[in-house]
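Take a look at this one chain, the form predicted alone, written out in structure tokens.
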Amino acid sequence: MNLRIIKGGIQDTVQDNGRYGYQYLGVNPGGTMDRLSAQIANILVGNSLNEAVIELHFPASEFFFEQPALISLSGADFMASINGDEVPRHRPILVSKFSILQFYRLRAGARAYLSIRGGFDLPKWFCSYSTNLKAMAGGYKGRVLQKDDEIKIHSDEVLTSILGKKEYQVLPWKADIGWEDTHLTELLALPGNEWEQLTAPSKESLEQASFMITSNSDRMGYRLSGQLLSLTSKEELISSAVSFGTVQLLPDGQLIVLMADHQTTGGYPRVAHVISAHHPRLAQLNPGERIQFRLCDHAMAETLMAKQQQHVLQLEYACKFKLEGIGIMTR
């Protein structure tokens, strides 16, 4: 039985944590833009952290369930509904056969994630389910989801017995997503390889000014608009490895932040790197919103990443206990 798309979204794709180990072949990692939200969605339904999810952008796709399913939504708030009734994010939801999932309004964030217990029956490409749009491979036929697409999902008779005659049921627990003690508005970043090549005024501007995300932004990178920055010299750089979160200085003096679908190497100066723990925050920003960077050291970056991972682990244990308590075995 399948999950059927009854209305196509703007750019919804199947993603997992990405494909690593193939950058030497020119294949970028890709994967979810907001890995934390995708992992939370998977945890809520008892999936492994790296199970495939559907990454949604607003206006999002609409889905028809041909069989009962346990689902969850995380990340951006698109005002989701099951059969016309609004349902919450960050909670597991049992949906009956012939249910319809729709999204009505963008309230907050940029990307939402739909997970389904058991994942999707799709082939892997280079050990990953993630969609690589440029290579037209991975995910569902290597492309964005379209009307009338059907993705096979795994059946589970336990769900039918729990639901009974209900159209859907929101299970009575919620994932706590507040893993940081403070609510920083800045994105923490490490100095990049070419940080010292920035002029003193440019260093000051990068830390103190804010930069707007332009409409010319996508999963490959966020192009920023703000105060022009410059280098002390204009030496030609050898193309070098880049990663998710690398902040490059373009020839016109503006910045670009590389995102999940970044190229494997780049020749522009790498003036900073957004820390991994703040990639989810970065991924939930929309064009027109502003970014402010604050430099930190490696010790702080490692501490925050460890804290985020600890939070994920605690959620995983708690949700496993809750699901098994109602007869749903976790993976």
Second form
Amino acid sequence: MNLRIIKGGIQDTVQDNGRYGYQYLGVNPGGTMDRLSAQIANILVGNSLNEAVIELHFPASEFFFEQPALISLSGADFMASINGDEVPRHRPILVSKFSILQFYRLRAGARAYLSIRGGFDLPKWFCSYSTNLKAMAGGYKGRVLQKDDEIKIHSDEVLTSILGKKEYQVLPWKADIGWEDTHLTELLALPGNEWEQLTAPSKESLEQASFMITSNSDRMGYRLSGQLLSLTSKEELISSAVSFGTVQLLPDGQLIVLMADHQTTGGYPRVAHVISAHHPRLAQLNPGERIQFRLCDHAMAETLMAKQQQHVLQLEYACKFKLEGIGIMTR
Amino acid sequence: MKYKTDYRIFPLGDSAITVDFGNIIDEAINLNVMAWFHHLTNDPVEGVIEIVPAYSSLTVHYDMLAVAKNIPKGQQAYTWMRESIEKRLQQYPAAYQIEGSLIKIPVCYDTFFAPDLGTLAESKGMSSEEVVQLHVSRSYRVYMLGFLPGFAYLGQVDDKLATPRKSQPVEVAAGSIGIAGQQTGIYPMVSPGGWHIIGRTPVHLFDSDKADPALLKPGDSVQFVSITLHEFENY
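How about the form predicted together with its partner chain, since we already have the form predicted alone?
Up next: the whole complex, starting with the chain shown before.
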């Protein structure tokens, strides 16, 4: 039995934690833009943290469930509804056979995540379910989801018995994410290798000014618009590896922040790197919003990441306990 | 060959460390990069996710949470990883040459597939035939892969062919052979690109259905062989 797409969105793809080990062949890791929201969505339905989810952009796809499923939504608020009734984010939701999931409005954030208990029955490409649009591989046929696509999902008898005759049921607990307001525009960053080559006024701008995310922004990177920055050195860099969060200075004096689908290598000066703990909040920002960079050190970057992970593990433990309490076993 | 051991080591954000052997395109340096890529791959440091070799640098991506689990509380994952990588670099001081394969790649240099061949030749005061002759006259080292899945950066072309890349990228067809600076390369798939296109190969550079999807690997050598339009069509 399947999850059927009855209307295509602008760019909805299957993603997991990413594909690692192939960057030396030019294959980028990809994966979810907002790792944290995807993990929360998985936790709520009892999946492992890195199970594949559907990453939605607004206007998002519409889904038809050919069988009962336990789902959850996290990340951006797209005003989700089941059969026309609005349903909340960050809650496990049981949906019956023949239910329709739709999204009406972009209220906050940029990317929503749909998790389904048991994940999707899709082939992995190089150890990952993530969709690589360049290589046209991974995820669902290596492409964005379209109308009439059908993804096989796993069936679970227990869901039918809990649901009874109800069309859907929002389970009575939620993931408390108050500790991580993902919609913040201040981003901590480590200085990049070419930070020291920035002119003094450019360093000051980077730390003090705000930068607007332009419409030329997508899963590959966010082009920013702000004060022009310049380097003291004109030495050209030859290409070397770059990473999610790398802030590069383009020849026109503007910045680009590399995101999940970034190229594996690049030759523009690396002036800063957004810390991993702040990738999720960056992933939830839209063109037109302004961001500020604040420099920090490795100790801070690692502490924030460890704290985030601790919350995730606590949430995983609590949700496992709740799910098992109603007879849904978790691994 | 002289074995270069000086390097700079610096963080690439909070989850990666780059070892840089000099900001130049140089075969001896690239040989060392590949040697250390193999050493660090075969004898991995715990917590390493993957290693990316480039022209003259090596980047180690690691999982800071996995590293933190295995080191004394209070110690930084970054400091520990940096020290572990440097220890490995000292542990394997001897040159170690990786044997790459020599791969022949047929290329049709017909103007039909070579939108920039004429202007490139003209700007260099040569005929198109002379440009082609120079392009096939030597084999090229695969210095690194990047940009696109399976895109190999090959070097170095004859000084007489070196041309700065275009100021604006244009749409480039799959299989296109380009020149930028002293580099030459092949677009594995259709993509925007700023290299000057002088021909096209019928060979697939990247096949996602294969267990080994990329035809070229860092360290291989490439010899271009000129073919006619008729041979291209019947390839």
